[in-house]
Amino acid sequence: MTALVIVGHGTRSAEGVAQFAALVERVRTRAGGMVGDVEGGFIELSRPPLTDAVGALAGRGHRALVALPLVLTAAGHGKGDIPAALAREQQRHPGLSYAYGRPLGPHPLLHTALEERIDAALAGADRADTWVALIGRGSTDPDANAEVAKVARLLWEGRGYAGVEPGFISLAEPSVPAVLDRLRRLGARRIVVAPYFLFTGVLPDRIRAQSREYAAAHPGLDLRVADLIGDCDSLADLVLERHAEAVRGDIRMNCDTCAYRVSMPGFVDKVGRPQTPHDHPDDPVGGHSHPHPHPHQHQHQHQHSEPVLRPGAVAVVGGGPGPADLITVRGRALLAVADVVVVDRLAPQELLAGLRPGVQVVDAAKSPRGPSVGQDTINTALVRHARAGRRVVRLKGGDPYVFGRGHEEVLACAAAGIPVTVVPGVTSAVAAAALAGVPVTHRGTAHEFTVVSGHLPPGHPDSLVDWAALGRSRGTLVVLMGVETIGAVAAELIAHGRAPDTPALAVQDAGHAGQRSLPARLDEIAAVAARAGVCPPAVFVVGPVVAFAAEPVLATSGH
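Taking the form predicted alone, show me the structure of that chain by itself.
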C-alpha cells in the first residue's frame, strides 16, 4: 500500500501546528489499514519539516508515496513551492517516487463543514435573513481566487442564505471591510463572516480582528464570525479520498485558467517562470525562497541569492545618499522588476529613467516644509497597488529606517496583509561626511557618532533629542534636515559644553557634481551656510573629525 505524506505550508501559531498534528493522527486512525503509512510535515515556519516526514517514511522502507498538499486552492504553494521541496527529497532519497495529490477544494465535504460552522454561529437564527462573507486567503494567482468565488457560489446554492459573497484577507480584493461594506449596501442586517481556512494562524486571527473593528464601527449590524474548518472527520475523510485518487492516477487538475501555463490578463509574467527550491528553515540544506515557479517542472537550480519581488508585494528600498550608482545591488534589481514605483524627492531620480516601459511612477513629493503627500495617502497607495497584484517598490532617499518613516510603511502593509520587505540603503548621515573627506569615527579622534534630526529645533515640545547630553559629548554629531535650525542647534550645543571653535561642516548635494563642502567653527556654521545659500539636501557634521576635510584625499566623491 502507498504511504501518504501530508504537506502543510506552516504557521507561526502553536495552536495551528497542534491542529495540523491532530489531523495527521486522525487520518492515520481513520485510514483503517487502507494506507501504507501516514506522516505530516511543513515546508516552512513550523516543525516538523517536510524532510523529517519523508525521511521517516523512507526509513521505514517506503519508496512510493502520495504527497498531498494540504491546501484549499491551487496557488503558488501547491503549484510550485511544495513540488520544489519534494524534488529535493527525491535527490536525498534515490529511487523515491511520489504521486502528487490535488488540492482539497472545492468539495461537498468542505461545503458541509462550512455550513455547519455558519449554523453554529447563527445559533438558531434564520438563514433567509443572513448574508455570508466567505473570506479566503487571497493569492497573486487569479485561478486560486476564482476557486474561492466558486466555493461562495456553491455555498449559496440550495442552502437558503440571503447571499454569499467572497472576500480575501491578503493579496486580493475585495478585502474584509470592502465585502462587508458591499453586503451592508445590499441591505444586510445580519452577516456571518466565514473564514475559508483549515487551521488557526495569523491570517484567520486578522479576519477576526478586522471583523470586530467593522462591527464596532457599525453598531446596528449583527456581525458574527464562524469557526474555521479545523481538525474534523470530514476533513480527514477528504484527505483519504484525495490519497485514493492519487493512487489511481485520477488527478483532475484544471490547467485551462492556470496563470503559470496560460497567459492571463495582468499576469503574463508568470508563464514559464522557472521553479526554484523551497526549503524548510530546519532543512539541512538551509534557507528558502518564494519565487514564482513553473508548477509542472520538478527540476530546479538553487537561486536563493536572486532578489525576488512577487506580484502583490511591496519592497521598501533605500536609494542611497543621492547618486544613482550608490543604491544597493538588491535595490536596483528590485526596481528592474517593479510594476509601480512610489518615489520620494530625495531618492535618486536618475534611476527612474531606467525603469521598464509601462512602469507606473507615483510621486510622493515629500519636500521639506513644502507641498507633500500625506503619509496615510502614501500607505494607502502602497496597499492599493499591491492588492491589485502589482510589484511595488517604495523608493526612498538614504536608508528607509533613518528618519525615513520606512517602518510606518512596513507596518501599514503588514496590517493590510501585504508581504513587505526592507532593502537597506546607504544613509547620508555617514555618506555625506565620507564624500566630503570626513570619517565620522577615527582612531584617536572620535570613537562614537550620533545622528539627529534637525527638523525640530531645540526647545520644541515635540523634540525627543537630549541636546544637553550632546553638548557634553566628545563624539561626532551629524545633523540631518537642519538647514533652517542649525543656528539654534549650534547655540544649544555651545550652551551645554561644546566649544565655540569646534570644527563644523555643511555638505550640500553630497555625491553629485554640484557637491559643496563648507567648513566653519560651530559658532559660525549657521552664518556661513546662510551666506552661501545652502539648501536641502544638506548634512551638517560637528566634531574634531571635520579637520580631516582639509586634508587631500583621492577622488572621495568619484567626481
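Alternative state: the form predicted together with S-adenosyl-L-homocysteine (SAH), after the form predicted alone:
Lone chain follows.
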C-alpha cells in the first residue's frame, strides 16, 4: 500500500510547526486502513526536514509514495521547490517513486471551513451586511493569485454575505489596506478579514497587524479578523482525498492559465522556463530564497507532452550550425507545434522535412524582388502571422543572438504586443572549431576567446571592433562572415603584434557532409583559403589552440 508524505514549506513560527505536526497526526488517525503509513516534513526552515520523513518511510520498506504538497494554491512552492526537494530524495533512495498530489484548494471542504471561521468572527452578526476580505499569500505567479480570486467568488456564492473580495499580503495587489479601502467605498460598515492560510506564520501575523492598524485609523468601521483554517478534521479529510486522487493517478492540474505554459502580458519570460528559485523581497527576515539548483523542472510542465507555443506567439529559435540533431530539445519541440516556420538560409534545412503536414515554410533568404529579404520584411511577416493566430517559429542558424539579428526580431514582436520567446542555439562561433577538432579554450593554451564579425574590414568607418587590441591579445580569435575580409584582418592582427606564424584555420560548412578545414599560418591563411575556394559559410579560427587540429583525436561525427 502506498505511503503518504505530507510536505510543508516550513515556517519561522513554532506554533505553525506544531499545527502542521498535529495535522499529520490527525491524518494518521483518520486514515484508518486507507493509507499504508503517514509522515510529514518540511523543505526548509522547520523540523523535521523532508529528508527525515522520506528516510523514515523508506526505512520501513516503502518504495512507492504519494507526496502531497501542503499548499492551498499551486505556485512556486508546489510547482517547483517541493518537486525539486523530492527529486533530491529520489537520488538519495534509488528505486523510490512518488505520485505527486494536487494542491489542496479550491475545495468545498476549505470553503466550508472558511465559512465557519467567518461565522465565529461574526458571533451572530448578520451576514447580509457583512463584507469579507479573503486574503491570500500572494505570488508572482498570476495563476496562483487567480485561484484566490476564484475562492473568493466561491465563498460568496450562496452564503449570503454582502460580498467577498480577494486581497494579498505579499507580492500581489490589492494589499490588505487596498482591499479594505475598496470595500469601504462599496459601502461596507462591517468587514471580516479571512486569511486564506492553513497555519500560523509570519504572513498571517502580518494580516492581523495590518487589519488592526486599519481598524484604528477607521473608528466607524466594524473590522474583525477570522481565524486561520488550522488543523481540523475537514483539512485532514481533504488531505486524504488528495492522497486517494494521487493513488488513482487522477491529478488534474489547472494548466489553462499557468504562466509557465501560457504567455500572459507581463509574464512572457516565464513560458517554457523551469520554475526559478524565488525570493520574497518583503519577508521581514530579509527574504528567503532557494539557492540550490532545481534538478527537477516545474513538475506540472512535465505533465504536458505538448511544449509551449501558443497560437499568436513567436519563438525565435537557434537551430545550431547545421546538422538536424544539433538543435536544442526545446527548439525541436517548438518546431513540432509550429504553424509557420520562417527560416534562414543557414538554418538546418533538414529539419524542415520533419515538419507536420500543412506547415507553412517562409523562406526569409529569398525574395521575388532581390537577393535577400530585408529585416523589416521579416519582422513584419512574424507579426502578421502571429496576429493571424498562428504559432510562429523563427528558425535561425546557430544562436539567434550571435550576429543573427535575433534581438531585432524579438523587439519588433514585443513592440507589436506579440508574446515572444527566444531559444538559444549552438553557435557556429564555438561549434565550427569544435567540429574541426579545435577547442576554443584549453587550460594552459588559451584562457579567452573572442568572436568578431568580419563583415566590415579593419579600418571601415562603421566598424566597432578594436582590431589593435585583438592583435595584441594572445587568446583565440574566431572570425565569422570573414571570407571576403580575412586577408585584411590577418594583416591588421599582424601589424598589431600577432606573430605571422600564429596557427590559423578556415572551417567551411561545419557539421555538414561537405565540412572541410584548412590550416595555415596567419600570414598565409587568406591565400590558402582563396586557393582552395573557401566560400561561406565559413569561420576562421586564429590562435595557439588551432595546433590541436593537427592531431585529430575525435571520432568521426557521422557526417
